Each structure stands twice: as structure tokens, then as C-alpha cells.
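Here's a solo chain for you in C-alpha cells, the form predicted on its own.
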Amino acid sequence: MTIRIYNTLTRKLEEFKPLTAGKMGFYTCGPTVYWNAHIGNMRTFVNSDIIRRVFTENGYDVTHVMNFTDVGHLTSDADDGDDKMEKGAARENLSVWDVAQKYINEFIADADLLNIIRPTHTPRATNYIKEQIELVQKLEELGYTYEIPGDGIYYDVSKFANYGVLGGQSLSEKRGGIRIDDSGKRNSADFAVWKFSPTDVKRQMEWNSPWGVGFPGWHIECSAMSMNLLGEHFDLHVGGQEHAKVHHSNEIAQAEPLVGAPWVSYWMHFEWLMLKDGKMSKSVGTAYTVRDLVERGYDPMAYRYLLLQSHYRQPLEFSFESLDASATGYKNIVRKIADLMNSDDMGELDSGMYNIWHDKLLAPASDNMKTAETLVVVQELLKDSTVNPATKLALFEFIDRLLGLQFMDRAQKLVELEKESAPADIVAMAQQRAEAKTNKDWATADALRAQIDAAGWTVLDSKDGYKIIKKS
């Protein structure tokens, strides 16, 4: 199936043409590892595993590469500041190194929370200091460089002629003409590839390099890494939409005069997840990590399920009403899934219907990754009583492939959790709630179910009575 995307680079929707015949590779800009990265982080994440299971499911050989930013990384896209690893290993009275693992573990462990196919590829840019210094070299021999006594090496923009195109801007806007201050900076745009330590504070990460003590700037960084890992042309890069105007442009500017340009193909930049009053923020505490959604008794994939009803070029709006309504909706299609399992009537495959079916999925997702589209697909699929149960559930395996939802999991555990007797006191309790509603004494009612709740039971009420199962 042709697969369509949105290139950030020329505004246009286009069909997808690989470098190379059945292969896809694509690098995405990772955490930096100096604290937990939060819901809104993760939307980014979310979509890049989207984009490896639709090529996937459209038979691509698919090579995943993202970092792990652990140095560099400062305060400021104007290069100055503290470095962020720095700053959280202060924070947090731990080596920069350790502070590192600390929240590489804990990024892995809320990925794997999401359904997040790992990386075919994790660098860590620290890993990676000579293939940084490296480039840094072959941009100086070639007059792209200068320094700044006592800052660091700094990339001239105003050699580089298309610089800032990704995000919109001329050259002439991008350069903000000379600076009239004393930064030594050529233009405001010019950004550095290698800073030197300061002379009066000891850092904990700084390596030799032929121009004295330092370490790199975070922009070359994933130059390096995914020059290294996909080849010095590759298929796609993606990351937040904040990227394009700075680190993707000194990206490119750093990549294209070294291997000629297209560097890469297709460019994709995802939109933000806001709250009401704004960007999520960890000074004032609404910086929520996926943890603090399973902390407050919500399922993973009712987030992702949540994410996945927008697309990724729109803002969206999170509130925990949003992700209330999330949740109903998920554990309303588990619900249906379950019943499918237990169906009298399963019916064997049918080949010729899954096809038609299979293909009414994937064709939303490969336009330009239409997930709330496919979804929507999904509800289509459900009410269809001319589509088998066997036939419903092999798609639903299909779905959880190319959306990550793990329908057929939670709806699995539903079935067997159904399957278990309650004991005779809460069977008890049920009925006592059950007449105590017939005599519309709701507050016995809701105090049975308090009851049967607090024992590790629930009671799912339906037109035709009710059930008890054990809570998950």
C-alpha cells in the first residue's frame, strides 16, 4: 500500500520513496536523560512507534534509531546556560553518569508502559565523542567554523545558504544580522558544535579534543549518531515540532556540506500535548509522567488510545476528563473483544473478508498516519454482523500490530477474569444490592458496593442484570 506523509521540509503531502527498495530507516530525537520525561514527552515517542508499525505492516525492513541525550544538552537553545545533565546531577546529588541510567531506566520502563517497540537502535551521545569530534574537524577544514576564545567552536549559518529552510525562514531571518553585544558570535544564528570547559568549575563530563578540554554541543550529537547508524543518507527523521527552527535546521547544516544534500528525505515534527493553561510544566507540578497516570488507577493504553483519536500535526488538549473518556471508550471495545471470545458461534476464518477488512485499516494509517481515522475503522468493524468472530478477532490481532492498543490482551485477561467464581459472601453482597436497587435504597446500594469493591471484586451492571468479576 502506498504509504503518504507529511514532509516538513517541502509543506507537501508525499508518497513515500525509499532509498533503498523495502527498507525504511528513521531516526528520532530522544530524552534528554536529566529527568523524567512527562505525558506530553511520550506523544512524541507514541507517534514514532506508529510510524515504525505502518511501514512495518506495509512490508518495510524498518531500522529505528533513537538517542539518548546525556551531555551537551543546555538550558538554552542559545547556547549558553547550564548543561541539563549537569544541573540534574546537582538536583539530585548523584553523578551525571548515574543521574543518566537513572532516567534512561525510567523512560525504558514507561515506553515498555505504552506498548513502545524499542529502538532497533538507544546511542547514548557520550558513546559517541569521536565521531563528534570528527565531524567538528571536517566542518572546520572546510571554512564552516570558527572559534570564540574561551566559549567553544561555533558553525558559521551565513556559509551554509539554505540554513533555517526546514523551519520556515530565510537565511537573512534566521541570521538576525550582527550581534552588537559580546558574545563574539558572528550572527545570532550561529550555533556550537564543541564547547570549552569553564576554567573555574570542574565538570564531570569533558573530553580532550584538538581544541583543549570541552565537549560537544547537543546539536551534532544526533548528526553523528544517526550518520553512524542509518549511513550518511537515510529515509526520515522525526521529533517535536519545536525541533524544525533550530536543532534540525543546525542539524542539516552540519550534515549537508559533509554528504551533499538531500541529507534526508522526508522530514515529520509532531505538535504538543497542552493542558488548558498551557504547556505541561515540572516547576509547577503538572509535568505527569505515565506512572502518575497508572498511580491513579488509569490503563496505559487508555492514553495511548487517547493520543491516538488526534493526529499529529494538531495540538491536543489533555485533562483528565479527556483521558476519563478515553478510558470508557477502550474498555468499552476490551468489552466487545471479550464477548467475541466467548461467542457459540466463532465461525472459521474468512480470508476474502479479512483482506477487505485488513486493507479498510491500514489505508487511513498509511495516509500520512490517520490513526483517529483507523479507529474509527475499528467502531465500523464491531457493529459489522456480517463479519464473523474468528474473522474479527484474527483482524483485531492485525489492529493491535499496527495501533499498539493491546486490545486482545486486556480483553483476554477480561475473559479469564470473568472465569473466576466470586466467593459466596460477595455473590452475597451482589444480591443484597441488586433488591436494595429494586427498592430504590441507593444508599445501601452504593454502601454493598463500597463492600464488594474494597474486597477486590467489582460489579458490572447491564440491562440483564448483573456480573461480579475480580478487579485486574
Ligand code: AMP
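All of these numbers come straight from a predicted model, not from anything done at the bench. Residue numbers count along the first chain shown, from 1. First, how it differs from the form predicted in complex with this ligand.
Of the candidates P364, E271, G260, E420, only E420 lies at a hinge (point where C-alphas switch from fitting one rigid part better to fitting the other better) between these two forms.
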The other form holds:
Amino acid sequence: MTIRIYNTLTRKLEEFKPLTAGKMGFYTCGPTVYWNAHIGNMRTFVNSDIIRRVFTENGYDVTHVMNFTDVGHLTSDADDGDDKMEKGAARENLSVWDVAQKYINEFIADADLLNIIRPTHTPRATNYIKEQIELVQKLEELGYTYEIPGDGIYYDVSKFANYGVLGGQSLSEKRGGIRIDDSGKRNSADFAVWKFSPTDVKRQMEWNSPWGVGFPGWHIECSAMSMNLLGEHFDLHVGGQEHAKVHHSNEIAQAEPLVGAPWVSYWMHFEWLMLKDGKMSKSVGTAYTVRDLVERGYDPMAYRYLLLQSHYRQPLEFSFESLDASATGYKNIVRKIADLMNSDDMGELDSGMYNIWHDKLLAPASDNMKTAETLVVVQELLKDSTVNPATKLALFEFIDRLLGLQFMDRAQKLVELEKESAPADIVAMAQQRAEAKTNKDWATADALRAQIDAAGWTVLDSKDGYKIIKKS
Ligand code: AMP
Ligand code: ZN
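Alternative state: the form predicted in complex with this ligand, after the form predicted on its own:
Everything in the complex follows now, all chains and molecules, and the chain you saw is the first one.
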């Protein structure tokens, strides 16, 4: 099926055309591992997981790269302020390396809870220092860089005619402010590709380079890792919406002089999860993590379900009321699937019907990831009495692959829970009924069934015996 995506580069909805037939390579700008990722950050990574799933279900062989930024991300995107990693280390009284490992592990745990498929490659910036230095050297040879003594090697954006196209900056925005400060930058949008270590404090992460001891700029990291793992040109690059203007514009400026334009065919940017009164903030305690939600008794899938009911190009306002509503909606679907699993009239898989609904479900998701519309089709499927349980359940296997909502898993667990929780006297009566049936003593079997029914339980006969379920 045709996949359409909104390309930030052209500001148009475009039909996706791969660089290599049948393959799709994409890069997600990953987390800076200096602290916990909050549920807002995780919205971005659920979105990129959906992209992977939609392409996979459309038959593409997908290579997904997501980095861990473990060096070089300063508190200001304008290349000043403290290094986020060094700050994290001071806060926790750990080495920078230990902080990075700790939050990589925690990120993976949270991503697993949200059923995000692990990317094909998850490179760490500190493992690609040599590649980053090589890129800076090439840019230097081509005359794109200059040195600010005592500070670092900077990229001169005025040398790159197309600078800022992705972020839609005006010429004055990108060039403006020349020498408005004493930073030594030639243009306000110039950015560091290599920073020198300070002379007064010893950094924990630093490397030798042709320009002296220091560390890479944040933007050069992603360019080095993406090209190394996906090739010089690749299909798609994604990240949070704030990256279009600075981080990704800088990445294009670094890569295109070296490999030609367009470096990457498509760019997608995800809007943020917000709170009523603004951004999630760690300092005021509103930067909830997935584990916080679990501690409050929520299934992480209720949060994922909440996310997928919105579109990635729209900001989403988070509240516990909306999460409660989403949890109820999610459980309702799980209940209905459990009922299907308990059905004593499964029917056979109807492949004609399966194909029709498969395409109906896949079409909205393939149209710029409209997962909310796919979820509307899910409700229609549940309501359609002309589709038998066997076919519906097979379609839910597909829905789970496409949306990662683990419906089948939760429904299976519900069925098991209800089976297990039948009290001993009901289990005994069900057993006696089964024996009566074996003895063709229909009257006793019927009487026992009625007794079980009156107690609020139902016995369902199935090919491999019977099931006892609580009446809902
Ligand atoms: P960071 O770890 O700060 O580099 O952020 C990791 C990713 O999370 C980036 O791609 C950001 O764009 C994204 N992000 C940050 N805050 C939010 C938010 N509130 N909602 C959605 N994505 C966010
Ligand atoms: Zn990046």
C-alpha cells in the first residue's frame, strides 16, 4: 500500500519512495542520558516506533537507528551553558560514564514497558568520536569552519546557501545578530562542531583531536552515527519538533557539503506532550516517567493508547483524567477480545474478510501515521457481527503488530485470570458436569450448568475441554 508522510523539508504530504526498493532506513534522535526520560520524551519514541511498525507491515525491510547522546549536549542548544551529562554526574555524585549507563538502562526499561521495538542499532555518541573528528576535518578542508580561540571549532552557516530551509528560518534570523555578543561567532546561528575542554576544570569526557583536547558538538554526533550506520544517504530522519530549527538544520548543513543534497529524503517532526499550564518540568515534579504511571496503577498500554488516539503533528495535553478515560477505553477493548477468545462458536478464519479488514486498518496508519483513525476502524471491527471470532482474533494479532498495543496479551491474561479465580465449588461443579456429559447424563449436566450460571459463572465448552469464566 502507498505510504504518505508529511515531509518537513518540503512542507507537503508526500508519497514515500525508498532509496532502495523494499528497504527503509531511518534515524531517530535519541535521548540525552543524563536523567530519566519523561512520558513527553516517550511520546516522541512511541511515534518513531509507529513509523517502524507501519513500514514493516507494508512489507519494508526496516533499519532503525536511534542514538544515545552521552556527550556534548549543552544546556543551551546555542552551544553554551553546562554539559548536561557533567551536570547529571554532579547531581548524582556518579561518574559521567555511570550516569550514562544508568539512564540508558532506565530508558530501555521504560521503552520496553511501552512495547517500543528496540531499534536495529542504538549507538552511543562516545563510541563514534573518531568518525565525528573525521567529519569535522572534512568540513575544515572545504572551508566551512573557523576557530574561536579558547572555545572551539565552529561551523560558519553563511557558507551554506541552504542553511535553515528545514526550520523555515529567514535570512535575517540565521545571519542576524552578528557580533551582537562577545561569543566570537561570525553569525548567530553558527554552532560548535568541536569544543575545547575548559582550562580551569577537568572534564570527565574528553578526547585528543587535531585541534586540541575537547569533545564533539552535539549536532555532529547524529550526522556521524547516522551516515555510519545507514549510509551516506538514507530515507528518513525524525525527532521532536524543536529539532527542525536548530539540530536538524545544523545536521543538514554538516552533511550536504560532504555528500550532496538532498542528504536525507524525508524529515518528520513530532509535536510535544504538554500540560495544561505548559511544559513538563522535572524541577516542579510534573515530569512523570512511565514507571511513575505504573506505580499509580496504570497499565503502560493505557498511556500508549492515549498517545495513539492523537496525531503526531498535534500537541497533546496530558492529564490524569484523560489517562483514566484512555485506561477505561483500553480495558473495554480487552474485555471484548477476551469474550471473543471465550467464544464457543469461533468459526474458521475467513481470509477474504481478513484481507478486507487488514487493508481498512492499515490504510489510515499508512496515511501519515493516522493511528487515531485506525483505532476507529478497530471499534467498527469489534461491532461487525458478520466477522466471526476466529477472523477477528487473527486481525487483532495484526493490530498488535501495527500499533503495539498488546491487546491480545492483555485479553489472554484476563481470560486466564477469570479462569483461575473461579472458586473451588464452581470448579468442582464444572468437573462433575464434564463427567456427566461423558456419561451422557444430560439431565445432570444441564442442572449443574444452571447452578453454575446462577452463581454468576459460565461454563463454555471448547475443543480441548471447557472454560469457566465470570459473567461480565
Ligand atoms: P532529550 O533527552 O532532552 O534530548 O529529549 C529526547 C527527545 O524527547 C527529543 O527528541 C525531544 O524532542 C523530545 N521531547 C522533549 N520534551 C518532549 C515533550 N514534552 N513531548 C514530546 N517529546 C519531547
Ligand atoms: Zn540528533
